[in-house]
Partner chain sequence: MKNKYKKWFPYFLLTPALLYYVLFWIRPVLRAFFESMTDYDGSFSLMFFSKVINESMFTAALRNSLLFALISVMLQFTVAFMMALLLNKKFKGSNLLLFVALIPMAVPPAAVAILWKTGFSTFGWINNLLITLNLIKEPILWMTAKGYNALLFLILIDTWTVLPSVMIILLAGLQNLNKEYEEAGLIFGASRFQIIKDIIMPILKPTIITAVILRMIAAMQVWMISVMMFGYGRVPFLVERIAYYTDMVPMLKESYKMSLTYSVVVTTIVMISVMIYLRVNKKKEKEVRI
Amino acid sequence: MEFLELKNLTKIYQKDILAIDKIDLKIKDGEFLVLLGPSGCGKTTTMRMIAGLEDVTEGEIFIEGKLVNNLQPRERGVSMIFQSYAIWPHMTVFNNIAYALKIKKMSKEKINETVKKVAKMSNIEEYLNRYPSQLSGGQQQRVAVARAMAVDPKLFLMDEPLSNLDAKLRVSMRTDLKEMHKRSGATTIFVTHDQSEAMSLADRIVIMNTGTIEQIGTPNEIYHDSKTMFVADFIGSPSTNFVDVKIISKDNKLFAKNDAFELPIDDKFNDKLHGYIDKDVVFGFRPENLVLSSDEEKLFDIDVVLVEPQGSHSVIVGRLLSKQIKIVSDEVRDMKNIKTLPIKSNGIYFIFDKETEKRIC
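Please render the chain's structure by itself; use the form predicted together with the partner chain.
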């Protein structure tokens, strides 16, 4: 049985703002699930409905098979790390962590023991007597984590918990959170708009777009098997290059053709592309799947605009048919005198339906 299930979940704010549009989602026990999507796509709303902080307009939320739509947040066994941390400014770190336990009427010794334990796990033992204002952002974040762990929740909810930290701290906290998840084994839903955060943390990623789910899958599935143009575009940095082509058939062989090139398509796709012959589709090339080529083997030339060195590799920004193309290469370093480059496909690409923007193959 699933640990958490969302059925047909819908949220409408103020009568006409459709924030969440009929989403279905199942989360396994102990899973680390990441909700990923651009700002305003409804991640926070989804999380708040699961927590019980926001009314559900339509649909159902089940935790361990039990309908929780009408339960108070405290009756749901969830714990949350807020984006602003929301650690109470008038309480010491100790009292922040202990508050929930005091409410549960836990004994003094037990409270002390629990607070010590979670403080140790989140590395804030020496700050227990301090007030939040006397802590750095990273330390405050750890207090929020410790407070959330202290109640030993069945479900952890984290809403962009790392977004207020500087880049370096963000990466190290990321590792810490992952470790803590491994140790506690609590089911976790983590919200972020940062794809690299999502990729490195998630067991599975849920990609959201304007209130709907685009794709659910492991980080590798999401990247290598993107189901929609939105996902192909959103995931990956630089993102996927989209090229308009027409599918044509010559002597029972399919080609993708436009003004710049004619690319033979692998025969294994023939079935799926059957209905698309002589129609326009969109090809998606990940930046690493367009590679430098010799003049004899090239598919097309790009006009080089600039090169962004990244150390281990370079991002070549070029133009093809007056559209921007980005290519990742570890061969080219210095581009001073290069105006054009011959490029070929390494055989890996997505083909999308132009209307539905869904993947054909």
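Would you mind giving the form predicted on its own, to go alongside the form predicted together with the partner chain above?
Left out here are the partners and the other molecules; the chain alone remains.
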């Protein structure tokens, strides 16, 4: 039995605004699942329906096999952490964490034990007597997490909890959240639009787009086995380069051809591409899968627009057939006076149907 299951979940606002369109999702006990997608894709709405903060228009939500559609938020055994830390400014860290436990009529000894336990897990033991105004943003976020952990929920729901932190602190908090999750073993759903956050935290990622699920998979599956152009474009920084080509056949060999290059296609794709001969498709090259080459080995030349130094590597921005192309390279070279560069493929690419935008192979 799955820990959490969504069946045909649908949300319609004001009778005609479809926010969530019949999604199905199963989440395992102890899993760290990330809902990832652009603003307005429905990820927060999905989480709020799970929490009971939004009514379900259609479909069912099961937690540990129990239908919870009609249960109040406090009856669902979930704990939610929001963008804003929502901790009481007039209470010490200790009392912020202990507040919900006192409402539950827990004994003083048990409250002390629980607060110290979650404070240790959240690495805020030394701050228990401080007020929120005396803490940094990262420390306040840890207090919010500790408070959520203290009530021992069945399910953690986190709605972009790191978005108010600066870039460096967000990275360190990712590590902290992952470590806290491992120690607690609690099932967690985390909402974000930040792909690097999703990739570093998730056991599995759910890519959402306009109220539907585009793909579900591990970070590696989402990145290396993208099922649609949307996923291939959304995941990865820089994003995937898309190039229009036509599939042609010469001497029983398939090629991808356009005005800039003619690329022989791996024979293992022949069966899947048989119906696409003499048709236009879209090739997707990840920036790291296009590499600098010699003139003899090149697949095509790009017109260099600029180079973005990133420390350990550079991002070369160029143009091919009037389209922008980005290439990640760790080769050290002076690009100041270079107007064109020879490029080749390392043999890794995606091929998409131009109409459906679904991956062919």
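Only the largest set of C-alpha atoms that superpose within 1.5 Å between the two forms is called the rigid core. What you see is a predicted model; the values in this text were computed from it and never measured. Residue numbers count along the first chain shown, from 1.
Trainee: Could you check whether the CA atom of residue 163 moves 2 Å or more between these two forms, using the rigid core for the fit?
Mentor: No, because once the rigid core is superposed, the C-alpha of residue 163 moves less than 2 Å between these two forms.
Trainee: Superposed on the rigid core, does the Cα of residue 78 end up 2 angstroms or more away between these two forms?
Mentor: No.
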